[in-house]
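There is one chain below, alone, in structure tokens, taken in the form predicted alone.
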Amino acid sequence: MLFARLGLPHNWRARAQYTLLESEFGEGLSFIRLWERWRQEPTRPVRLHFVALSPSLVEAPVLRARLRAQTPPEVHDLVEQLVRQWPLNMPGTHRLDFEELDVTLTLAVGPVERTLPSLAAAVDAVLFSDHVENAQGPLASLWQKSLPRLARDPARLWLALADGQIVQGCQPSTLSSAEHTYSVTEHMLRQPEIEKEQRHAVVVGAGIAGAGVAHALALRGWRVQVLDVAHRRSQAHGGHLAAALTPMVTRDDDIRARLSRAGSLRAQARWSHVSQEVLWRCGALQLERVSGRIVDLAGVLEGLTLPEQWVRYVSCAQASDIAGLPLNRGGLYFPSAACIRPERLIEALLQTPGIECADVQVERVEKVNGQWQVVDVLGEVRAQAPQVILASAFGTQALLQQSERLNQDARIAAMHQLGGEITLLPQQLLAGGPRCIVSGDGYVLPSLDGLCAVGSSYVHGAQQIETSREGVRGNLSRAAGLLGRPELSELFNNGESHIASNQACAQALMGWAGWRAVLPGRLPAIGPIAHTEGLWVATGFASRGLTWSSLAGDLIAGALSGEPLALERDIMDKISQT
């Protein structure tokens, strides 16, 4: 019943995409079952895309036996599939991959005057329950205005409604004027149909963000390029011990922090094929401040539908318990945030096959022919390929200007740099170090090789940045607050330092230096250039590169593959505003 009211497999016969949006999820039984047709389907699509609206999630349990209970035995395993990959009951767009990425379900979870305006997708079919196809007044309104957007042909779109009527096509969109605006969103989202032979890309910017962009890529069967420096990567992350992975969350669940929260997503999803060396789960306490801006963490849960899993709140009594340290007050714990060898990472993802790597030093990028040129500091063009991400942090700002395409009123003209210094202290100075990551003003990470990095500084109009006396200092008071442990600001004194005396501890004075590329508002710049084809930028990343690597690789990977975005519209119009 549910194949002949979509018109299947006639309407997805030889397709390279197909996707399909269902009003309702309810217990996923549509999904595994179309997903199980696509398996035995020989005239199938080649990636089948289902979107679906919740206003909430079940748990993975209960999902389970729901849909073990209305499913045949042979089609378990499918269940099984789904419910290890089943997502925390929090809103939001969440994103699950089967079948080597070309079986996607994305999940738009919240009201639905909310979720249905901020879907990121081109769908060719839309899959009716019985409550919205008999919805009247502003639901139903909703509807109808979101159709002709969300349909990647309106004059095709399929619409089969729950009492088996089919319905082809939509009505013309009663959008306003000023609603039909240039979007880079939609652009996005409707780029052309890429063949595989053309299925080549190069990335300009072998950092987390560059190797994001390429992991994602590479995923999808794309054939990827990486060109810097050896010695500039080297150098950004040569000696960055370890960083964090972790969320934030805000009182009114702003932009930022619904940002946060699917960048952690994807990079937890993504990530998890990397070694416990490179990447373990060890919670992060984000304690309440004493002095500067003080803000009550409790309140700030109170209102957010986000479950304990996520994030809670802890006494200080609790917090110290977590953290294996007596600590002198509580504050929000996030058990999922994880440490991370930053280095060690990036060599992971550009391991991926299909990823090659080349040390260049990019001068600038032009156009000949409908291929884009990559051109070195010597004149020679060193790669060429239909799309070219640029994802050198603060150099991507340069690049753009050198190619002449860096319009003075975009966002990434407005792009600075700020300095920071991690320091790295010997654990046995803080009676071990924590077990988890203990944020606040700074943060201190748990031990690794018998050293706990403690940062961060951030240096405002410097013109080198490397690690210093005054940087350490910082760290240690930093440090010393968040401990509650003063004696550690004693360490250093009238600019000489007192453990420098002790060889096993002049290891405190070991560190790292780099750069964040800021742009206003502290959002990321993700998306193609405006009004270029094929030129793309990842930049801007500030202090949140590990947050939003992944998430930044699977937006433009999966615009390019034809896929709906795996964010929220809203957010994807403030971010992909390059």
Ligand SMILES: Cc1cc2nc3c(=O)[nH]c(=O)nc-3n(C[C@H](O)[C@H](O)[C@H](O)COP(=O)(O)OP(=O)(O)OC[C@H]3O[C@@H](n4cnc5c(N)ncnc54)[C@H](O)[C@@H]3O)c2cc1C
Given for the second form:
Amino acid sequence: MLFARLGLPHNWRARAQYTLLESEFGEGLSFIRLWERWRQEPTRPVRLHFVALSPSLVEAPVLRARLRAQTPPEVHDLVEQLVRQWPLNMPGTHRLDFEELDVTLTLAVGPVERTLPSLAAAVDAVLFSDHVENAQGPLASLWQKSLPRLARDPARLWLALADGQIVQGCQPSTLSSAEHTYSVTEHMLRQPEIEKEQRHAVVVGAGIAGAGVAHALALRGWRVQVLDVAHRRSQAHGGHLAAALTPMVTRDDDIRARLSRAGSLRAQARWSHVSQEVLWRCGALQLERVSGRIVDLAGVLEGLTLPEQWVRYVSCAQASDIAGLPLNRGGLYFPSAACIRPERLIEALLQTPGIECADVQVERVEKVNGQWQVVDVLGEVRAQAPQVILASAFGTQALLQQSERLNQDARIAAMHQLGGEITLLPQQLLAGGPRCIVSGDGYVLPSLDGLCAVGSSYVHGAQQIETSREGVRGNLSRAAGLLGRPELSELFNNGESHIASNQACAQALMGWAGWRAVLPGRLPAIGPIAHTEGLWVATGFASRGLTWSSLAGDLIAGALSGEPLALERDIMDKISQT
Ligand SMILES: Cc1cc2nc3c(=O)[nH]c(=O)nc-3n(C[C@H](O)[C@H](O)[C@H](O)COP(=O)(O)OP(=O)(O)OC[C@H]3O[C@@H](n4cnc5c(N)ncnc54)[C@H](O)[C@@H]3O)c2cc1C
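Given the form predicted alone, state the structure of the form predicted together with this ligand.
Every chain and every other molecule in the complex is listed next, the one we just looked at coming first.
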């Protein structure tokens, strides 16, 4: 019945991708049925993308019970796969992948007035529910206005109405000319289909951003060459013992908060294969601040509809209990936040089949006969491919400049870099260290290899960056403030203390120093370089490289593979302004 309503298999024959939008996901019955048919059909498209709107999500056990009651036992395995990835009930875009990414489910959760305009997808068919089909007034006009924008080809858009009627093609666009202005997101969604043998990309930069992009492309069957300067790469994160992957919240759930939520969720899903020694969920406390810009953290949560499994307010006693150390204030607790060994994570991602790494200092890129040539400092072409992604942090600006592709009005032209360092404190100085990330003004991470990473400093205008006594002092003072242990500030005071007079101990404290590439507004740049074909960037990750890396990878690799994007359009419109 569902299959016939969608005009299948005829409508997906000879297609590499087929994307369906369902107006209301409900309990997911259509998704399970379509997925099951896709598995059986010899003429199926290579990849099936199911996009659906849902005002909210039921809990996973409820979904399981309802779906099992309505489906035959043969598909219960699919139900289980869906339930295993089922997200928490949070507004935004949730991406679930099945069948090694050949089947994707994109759930847009929230009120339809918000989710429909912010869908970033190009769809072939729409499956309507009764409720939407019979709608009058604003809901009907919202759909009318949205369909031409969402259709991959408006003349061929297949509309399956709830009463069994089928309409092909949608009304011409009612958008005003102002709404029709060129959007980079639109350009990303309408990439020409890339033949299998053309799926070859070069990624410049093997840091956190480059590894995320290379991994996402390789998972989609791309051949990826990753180029980096070996000694610089080892400097980039060698000694960066541990880092934090934490979401953030703001009272109005602004773009940065939504992006951090999307990024954290993507990282949890995409990196779920990584060993617990490299990435482990330890949770994070964000303590109330006692100086500077004080925010009422309990009040921040009041207007938000976020589940307790994602974030909750905890008292001082509860926070101490969670951290396993006496703390002197409460704050927000994010149970799914994680600690990561950056260098080992990068290594693990770059070992994905399909990725080759080479030691090259890239000077510039240039387009020759439809291929991007990647040229080193000696002027030699070291790689070429139809797609190049510059993920070289602050170096991206110089690369674009040297390639004569840097528009002076572009966000990347205004990128700058900020130095900083972490300090490694022997765990015995912190009674074994906290069990979770403790943050606020700075952070203290749980012990790893007997050391707790404390961070981090922000150094403006530096030409070179290295660990310093000043940096250590600053970090110790952050740890002292967070843990309510003023004596920690004294540990390193000019030769008077035990630590400062003990050279070995002082050396151990010197942790790691590195750079952050920062764009105006502290939002990353993820997308194509305007008015070029095949040149992309993933840069400007500031202090949130771990939160944004896997999402950046999925956005670029997803666009190149014709997928719906795993992020709302309004956020995409900001970050894709490169
Ligand atoms: C002290 C400190 C603490 C931090 N803590 C955290 C934390 O807890 N959590 C978090 O999420 N983030 C943290 N960050 C931020 C995080 O490190 C960055 O966001 C992240 O490294 C950005 O990733 P990237 O790949 O863009 O840059 P990098 O990881 O710096 O990688 C860029 C790579 O590009 C290469 N490259 C550059 N130019 C060229 C070229 N011309 N040719 C070839 N290769 C090139 C470089 O060699 C380098 O390997 C911290 C940063 C600092 C400084």
